[in-house]
Each structure stands twice: as structure tokens, then as C-alpha cells.
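Only one chain is included here, represented as C-alpha cells and corresponding to the form predicted on its own.
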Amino acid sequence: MSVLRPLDKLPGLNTATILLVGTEDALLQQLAEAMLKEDCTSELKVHLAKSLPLPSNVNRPRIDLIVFVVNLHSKHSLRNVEESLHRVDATFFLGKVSFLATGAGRESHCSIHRNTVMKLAHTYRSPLLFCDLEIEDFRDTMAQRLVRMLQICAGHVPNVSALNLLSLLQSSENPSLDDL
């Protein structure tokens, strides 16, 4: 089993690469464009990927951030992502992984409930961002929000470290799993 590891690359100078795991390969797209558009001291390398391992014969850069996208709207998104989580070291939850749900603007369409993914986000310990991607100005803010994560988890922001970020949103953001 290929598991994804933090430190199996050495990083780039000046360089932050994040990679969006999820079905919606269309909405991923739009984000990485959004992403890519948005001003940067840091080179800023997206990779997408409809699930996890990664082709081991790529030549890929170190990856600094992994979200991994839920669309509400479907069970199968939701099942791709947890099957991926597997594949990821745990080292990586140290700050490196953050889940996305998108979808959550038109809830009488939902077929997943957003406590299924606050639940998961909670078991691995990872924030939980909620966007509705098919807007353009949400995808733009976090896309914004994206940029800046990805970032201080490259090390690219001093005195700032993904534990830390880790930290602030998970006690801002993230009810307890009491409040689920």
C-alpha cells in the first residue's frame, strides 16, 4: 500500500504545492485557477487528484497541504475521501490536512449531513472548512483562504507553524464532539 508521506521530498525554495483530493473535478479546477490567481511571495505549484495513492512513477514536488473535498451532494464523494484517508501518514495530520465541504447552500438537496463530515473531521483531527464552490465569490475567499494555509504549512510565514494553525482553527471553528 503507497501511503503519502510528509518528508518523502526535499522542498522547494520558495515553493508551496497543496493538493485538492475529490471527485468534482470541475469545481477543483475553478479553485486551483482561483487559487492560482491570487498574489504570492511563494511559487505556488496545485495538483489535483480524484483520490489517493498518487501514480508512483510521477515526478511530484513535496506536497505542504492537503485538502481533502466533500460535496454534500454526493455519498460517493464522501466515500472517495475516506478511502483516500488511508493513504495518508499520519504525520501529515500534524496541521498538513484540511477537509472542504461544498454544497452545503442548498441543504434540501444534501445527501450527506455536514455532522457526517464534522464527525470526520473530528476523528482525524483536521479542520473543517464550508464553502459553496459553484459561487464565484465564495471559491474566490477561499481560494484566498487556501493560499494562506498553504503558506504557513510550507513554512513560507515567520513565526507561524501549521501546529499553530492548526490550533486557532480548531478551537475557532470546530464545535466539540459533544456539540455533534
Given for the second form:
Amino acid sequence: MSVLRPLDKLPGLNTATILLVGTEDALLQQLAEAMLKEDCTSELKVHLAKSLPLPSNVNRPRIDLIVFVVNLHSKHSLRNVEESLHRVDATFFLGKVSFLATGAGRESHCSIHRNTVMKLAHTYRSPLLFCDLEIEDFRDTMAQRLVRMLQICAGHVPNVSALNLLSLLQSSENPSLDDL
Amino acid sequence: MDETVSEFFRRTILKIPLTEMMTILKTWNFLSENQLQTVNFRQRKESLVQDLVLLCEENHASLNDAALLDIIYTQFHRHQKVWDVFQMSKGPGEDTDLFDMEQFKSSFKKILKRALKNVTVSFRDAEENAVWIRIAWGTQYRKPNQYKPAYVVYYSQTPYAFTSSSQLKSNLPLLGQTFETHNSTTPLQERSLELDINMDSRIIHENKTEKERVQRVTQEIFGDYPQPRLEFAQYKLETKFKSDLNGGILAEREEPLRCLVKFSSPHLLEALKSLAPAGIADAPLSPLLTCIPNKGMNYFKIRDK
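Can I get the form predicted in complex with the partner chain as well, since the one above is the form predicted on its own?
Following is the full complex, with the preceding chain placed first.
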């Protein structure tokens, strides 16, 4: 099972699982801890992976949301995400995938242009979030957002589906991408 | 006296059988002879315990005093616990250091407290150069649970340590590392204490094997000790341009491309060592970088073969 599929498992009772994919483990760990600090009626689980595919011999819950973390300071992290994207089934991209770019605040350290990640997100029809994960306050705010998104993707919010959320997020972002 | 502490006292004293009560209290030596004489040891146990707790309050007993009493109780009832024994081995070439009990206790406590903010550590010396260590575990957000402590009995003149835990064995690796860190000859500040235990079980690391591989490879290449302090390395490239794209402008060039790459850092080798564990580069690193200490060079000229 080297490709991740969104609906290949039954959901756990009141459980919402997020998968964070990125090369910099320390940032992912901190983001995971920030998310788990949130008050949430759902049982949250955070899986951290450097890249896809995930080890196959492991029993893991159904993944409700995948967030690909790209550090704009590191071409290595972008390349890693690009390769991992091939291991995700197309149906995941119906609102259950999101991109997170960190490091935009320190312009001089950026080796990846913002437009590169914006194009990547546009190609995969998925939302792109910017957040400097090294800064605690920004990280906490992003963690809150991700928890709400996760609950929606897990189906824990009545009347809102992942696809609804996707169309809501996209309509405000797309106009500027037409120029690319 | 804090309510939780007085409750802990009450429960600990309640555990002690009446037949052993006097002996244990005398061993504890916290309540004076006079105070003990004021207590009626023939009354019902609940009332006796209440009286004793009141005396403890009078003496301004602290959590540490309670922990000590708990250790003494456990020492009297050691046969009721299940003990694991660990044998420590010294690496080749390591000298047997002179053992200082006080220094051991202080560094043991310091290491644990640095790793976990919420932990209670208490010591009691015993026969044959042994020390009994009581550890109550907490988490990042919770105070230590005094009712499920772990015990370690370390016989300092031997390589053996006995442990007993009322909780999951998940905390044992940390204890092991605490011993390792103490016994290693590198100064404590320069060792990074990597916790294998996830304080929160809701976070799962999918690539644990890969992380371990990276750690192992990094350790094989760079070793455990601090790196020599180097501030820059310079690579002069005189190689032909190599490109994946066919028919690029530079691909046809016969002459080598001259290029100078300079790495500088306040501590270059430590920075290189931390690249792979931080996820910024793959392990193993390029031999051009890792050969610096071996070759004793930091100026390189690279030509095509």
C-alpha cells in the first residue's frame, strides 16, 4: 500500500488524524504539540513523517488531512514534498490536502520563491498556508486553524465537508494566480 | 502543608503495617522521640495515622520528607516488588573514574530535571555503597504522580542497577540515558539529550527507523565528542559543468568552470554534524565535507578526474 487513499479505512470513533509531512522534524514536532494543546471535542492524533511512502507494516488510523510542510529556506524540503506528492491518491486532493510554507518572514534566507509554492499548490488544487513555524505565537494560531480544518475533514463538523471548505478557501486565493 | 502533600503522607503511613510502624518511623528519624511518645500506638489505625500526619504538619514536613518515608517503606518491602537488573558496560578505552556519590546524585537529578520539568527525585544511601533513587514521573503539563514512582537501586562499586516501576516501562530508556550521560566522560553541556520517549502518545513518528539510521550514520561519521572548532572551509572547483538538460549553453563548454565555494560558521563542524538530524540534508553527507577532520585540511581544490 504505497499510495495513500483517503477512504480506504473505517474512521475511528470521534478520532481525527492529521499527517504532517516535512523534512524538519523539530518544526513538525512543535507544530504537533501546539495542535494538541488546543481544546477540541474530537480525539486528535498527529502523525509526523519525513516523506512518503509511509512504512507499510504499521497499523495506523485513517488519515483525514495531510499537510505538506515546505521550508522556503531549503530546496531540499521542497524537493522532498514534490516527491512525496506522487504517493498520494488523487482523491485526497478533494479538500484533504493542504500546503504550509514556513520561513517567508526571513526573506534573505529564502532560496525558494513564494511563487514556486503557490504554483505547486495551484497545480494540486489545494490551499496554501503561510506561517513562520519558528515563532511561537504564529505557530499557535496556525495550530488552531489546522485543528478546525482537521475536524471538518474528519467529518466532525455538521453541514461542512472537506470539499465545502476547499471551495471556500480557494475562491479568495485564485484571482492572483491567474497572472502566473 | 499542601493538601496533596498531606494526603500523600496519610496514604504512605497508612500502607505501613502496625507491627512495623515504630521501626519505620524511627528509621525515618523525622519525628522526634518526644513527639512519638505523645502518640497512642494502640488506637485504631485511621486515628493513629491522623495523629502522625498532624505531627508531620507541625514539623513542616515537605514532599521530600514524604518521598524519603516512601523509600524507607519500600526498602522494608523490597521483596514485594518486581525488579529488573541492568548491567552497564564501559566502552573500550574508557577509564574507571573515581566515583563520587554526591556528585552522582547531583548530576543524576540535574539530568532528569533538565529532560523533564515535572519530576520528583529523591535519594537514600544504603548498605554496601548502594543508593536508592525514587523517581515520581509527571508530564510536561502535569505534576508528578507520587503514587506510581519508579525505584532505582544503584550499587556504585559495581556495574549493576536494579529498577522497579509501577508504571509502563516507557520511562526506562530515559533512566538508561541518565546513567549513560553521567558515566560518559564528555562534559554534560555538550551532550544533547535526545528523548526517545514521546511525552504525548498522540504524536506518532512514522519514520522512526529512518531517524535512527540518520542518528547512527551521523554518530559513525562524527563520533560522540565535540568537534574541533573550525570557522570555514573553502572549495575551489575546477570542473566541467555537468547538466541534466541536453544542449544547455554551458554543457558544451570544454573549459572547466572556475568556482569558489566557501562555508563559514562560528562552529562549522558542529553545524555540519547537525544538518542530517535536523532534516536539512540527507545522511550520509558528502565525503567532501566529512573528510575535513580526517585530512586535517580545509582548503580543497577539486578537479575532474
